[in-house]
Structure formats: structure tokens, C-alpha cells
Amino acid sequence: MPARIPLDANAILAATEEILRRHGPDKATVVDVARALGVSHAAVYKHFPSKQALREAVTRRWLDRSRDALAVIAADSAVPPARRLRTWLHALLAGKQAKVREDPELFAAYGILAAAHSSVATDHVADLLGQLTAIIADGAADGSLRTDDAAATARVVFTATAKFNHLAHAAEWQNPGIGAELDEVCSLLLDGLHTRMSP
């Protein structure tokens, strides 16, 4: 059956976010897909050579989404390094709070990979412990932030606040009073910055 539309990774991706959000990461197969597109199965396979390699490109897909905004607030220079790193912590809290929110069904799908240690995973915290990183990086520069390892620094922070990032925590980002909490949390981690190197 000739396909409705150019067969392309990016079309095939599509499919698979409407497919996982219609039969969540369980039942969906590469079979719906195919169907979806208009095309055989043996077609999706030629652009992704397994059912897992296609579920690890559509959650990487999805994350970076979020990682893009994030990466925005990172590198936005004109704010002060301190206000940054608290407005990224809560701008990462309301991103999961949006994805539990608005996409359950994904976010199943990349539970599940975080489960398996999929490269999917370990990359999208990699790349948000390369934002905290910089900001850090930038406060240390500017004597905002003391620090002798802006790497180490942001490993502490990005712990600190599991909390409000790591999805074993998912059914208490919809709490009342989580932002707030958060906020807490960010002050006295400042706190510690500001004068984690005074004698």
C-alpha cells in the first residue's frame, strides 16, 4: 500500500507519538505505526531497526522539547547567574509537571527506558547537568557563585533538588505548594554557594 504521506524518520516519529498517546507504551507496536502511515511494517524498520530503537527515538524527540527551553534560560547572560539557576529549577519542575500532566503516555515511555538505562535517559541528564553546569560556571566567573568544580557543583544541586526532577517523584509534582517548597530548597542551596568558600 503506497504511503500517504514522504516515509521519513520524522513522519515515522509523528506516527509513533499518536500511536504511543492512543495505546500507551504497552500495547503500541511498530505494526500500528506502519498502519497509521499507510505502509508495511518492513518499511519503519528500514529508518529504525527495532521496536525499542524507534521507542528511544521518539522519547528522545519528545525531551528535547523541553531540553530547548531550558537551554534558553541557561544561557541567558543579561540575568544574573543566582536568579538563573533558580528560574531553570523551577522552569525543569514545571516541564515534568506538564509532561505527567499533558502526555502520561510518554512519560510511561521514558520511565520505562529509565528503568532499562537506556542511552535516552542518561543523556537527557547528562545534557541538564551541562546547563547547571554553565550557569554555575558563569557565577563562579563572576564571583556571584563560589565554586571550585562547577561540574561537581552541578551533580550536588541537580541531587539536592531530585525532588523536583527525578520521575520516582512524579505523583508529588502535582502537590500544592511544590513551588514553594522548591523555592526553599533553591535559597538554601544559595545560601550554600554564596558562601560555601568564606573562612
Second form
Number of protein chains: 2
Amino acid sequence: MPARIPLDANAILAATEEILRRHGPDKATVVDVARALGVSHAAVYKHFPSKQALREAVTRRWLDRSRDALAVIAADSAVPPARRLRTWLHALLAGKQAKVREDPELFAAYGILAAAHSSVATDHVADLLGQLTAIIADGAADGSLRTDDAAATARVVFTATAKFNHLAHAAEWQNPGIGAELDEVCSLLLDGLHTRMSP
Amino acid sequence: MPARIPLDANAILAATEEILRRHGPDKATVVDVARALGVSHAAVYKHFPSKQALREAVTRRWLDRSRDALAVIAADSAVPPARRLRTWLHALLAGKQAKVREDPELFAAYGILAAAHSSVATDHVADLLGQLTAIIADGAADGSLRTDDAAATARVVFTATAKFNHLAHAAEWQNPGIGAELDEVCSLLLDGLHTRMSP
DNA sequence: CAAGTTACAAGCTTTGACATCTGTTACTCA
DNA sequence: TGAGTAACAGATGTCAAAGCTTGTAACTTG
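Right, and the form predicted together with the DNA of this protein, after the form predicted alone?
Everything in the complex follows now, all chains and molecules, and the chain you saw is the first one.
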């Protein structure tokens, strides 16, 4: 009987993240989470309406951490927008590579939610697109990037780099040449985005 | 007892394709194929060393048909290379959409082979890259597309359009806006590839 | 002897009984 | 009355036994 801290949503999230990491998304049960907290599984259901909601909350927290790390790069106005775009796309890839390697269980949990069309996945993509839009808008503002609509261009850039950001390609992120490949795609895209010397 | 045509590799391939279409890759057995041909399953093994080899042969034939259809577009020198590139990428997408819709079982069989790193999949990609390289080389030759190395550029274009050509995105090909999205990516890529007016 | 068959071992799937998990409800207790 | 528990029904998952499937080998036949 551990001295019981009163149960709150945060303690449940932390315990769930731990269980998810240990057992993986297929084996992690809410009974496991409750046992780790020293309560009955029904107690967990007082704080979260379903196992699905619990998983989403854990995954959202996990994704928000990487979103925040990328936001620092996106907002760094000391770096010219074209270079910032390239750096940001590389950081996005590096972050995903690290997650697959170091946190495969949580990554798998995210994959399951994305496949189920959970809002966690679409919201995360929307966050990333927002950052990309901000970089491109900065480029449009200082005249270094040519675009009519920063948000639309951001979507196109995100689509063209799908191989480096979409879950479906996770297996390919372990290939050694992947960073160089992203660099080449970036170069071609930036060639298209740079302001022309003449019409 | 149907009047038995002497068994040959081609008859086996046709029967396998039919069985694969009917039962799907998970349920299709070589006993089924043999039954459809009115022979024992061991007879099939006289012509193909394994079930895997049989499946690969069927899938290869199926992929070669679409490769040939695309080759006509790639080789059409009446169309300027930039426009030909765009048309080819759209045709590739349209062909895949049609296959997923009309031949989901054979498409699934292809997916299984690709996941198993079969040479069928890598060879098919190599064929497609060859066609793309030819288009880009034509553009380099007539001065309309800027590239140092047509094959390398073809790889970059293929990567940047992964969302429209890679199996992993098959589910997204049914979205209504997908053609327009490809168009936007093409435009950005072609902006990058077009010869500049000045350095 | 080319083309096919029957018979069989090893390895996978199905199957069905059994256990566990999810989510709810009626209850307890400070 | 808010926070948790015990008990439960229905869905889901597990596991071993039985039945197919794959691939091989020895055998048959025109």
C-alpha cells in the first residue's frame, strides 16, 4: 500500500504513458494503469470517459512536446525564411526518427490513433502546417519567397515532403541517405519558391 | 472433366490471377489454383518453385501492363517535356486509383510483395523512374528543364510526389481533391525545374 | 522421360472453450 | 456529495487441438 496521492488526471496520464511505453499499445490495459496507481480500474473511468480518450490525451501531450520544440525553430526570425524552412523540415524528420527509435511504443500508439482518424492526428498536422505557414509568410513579407497564399503553399510543401513527415514512411526514415534525400527535395522546392530575377 | 489443354506457365498465371481476384491474397491457395485447372497442386509446383514465385509472376505481369501504358505517354515527343511530366504523373495516379478501385485484391497482393521487399516492387519502381528520367532528359536536351543529372532529378520528383505514387498513401487516393493537390505540387516542382530567365 | 499423380512431413491457420478487458451500475465511506 | 469500490454483462483476446497448406519425394503413365 503506497501512501496514496489523491488521484488526478495528470497522475493518470503519467502512469498511462509509462504503461504504454512498457507494454506497448496492444498490451496496455486500463486495468494495468489502475494497478500501477493502486486503484480499481473504475476509478480511472471517473476521470476519462473511455480508454480511447485516455490514449488520446497521452498522445496529445507527447505530440505537443515536439510541436513546441519545432515552434522555436519556426519563430527564429534571426534565420532567413528559406534557410529556416530547410532547418525546420530537417528538425521535423530528426524528431520523428528519434521518436521511432527511442519511443517505438508511443509512436505505435500515435499510428493507431492516426489510422482511426482521431482528431489528435489531424490537430497535430494542423499545428505543424501553422508553423510552416508562418515561415513562408515571413518569406513572403521580406520578399525572399514567392507565394500568393502562404497557407496553401505550406500545404503543398508539406505534401511534397510527405516521405519525410508522414507516418506511412516511418520504416524508410532509418535508411542512411534519408537526410540527403530531404535536402535535395528542399533544394528543388526552394528553387520553385525563390523570387525570380525576371518574370 | 474439362477437355484438358496441356498445362503451361501461362495457363497457370491466368488461373492464379483469377483465383487471386476472387479470394484475395490471404485466402488464395495453390490447391485452389490447381483445382481451377483440374490438376493436382503438385503439378503447379513443376512450373513454379514456390507459391511466392507464382504470386510474383502474376503481379509482375499485372504491373507490366500499366508500365506499358505509361511508357506511351513518356515517349510522346509531340508534347513538351514539362507538360508531359505533368501528364505522366497524373496518369500514374489515375492508374493507381483505378487499380485500387477495380482490382483491390491484386493491389493487396502487390502491397504484400512490396512489404516483403520483393524485387517485383523495386523493379517496377525502377521502370517508372526510367520513364521519368527519359522525360526529364528530353527537357534538358531541348533546354526547357534545368538539371545536371536527369536520373537524380527524376528520383527527387518521384520522392516529392510520393503521396501520389507510394502504396502507403493508397487510402488518400480516394479523396476528391487529390488530383488538384497533385497539380499544385507539379506546379511548384516545375517552377523549380524551369530554366531561369537570368542566373 | 516429360508431365502428372498420390502420399506425406512440417508449419500455419482456424476453431472453440476459457480468460481477460471494457465500460456501467449500484453501492460505500469520509 | 465527491471519490472510489465491487460486481457484472458483453466484447475481445488467448491457447491448445484439429485441420489445411506448402513443398518434397517416390511412384505412374502415355
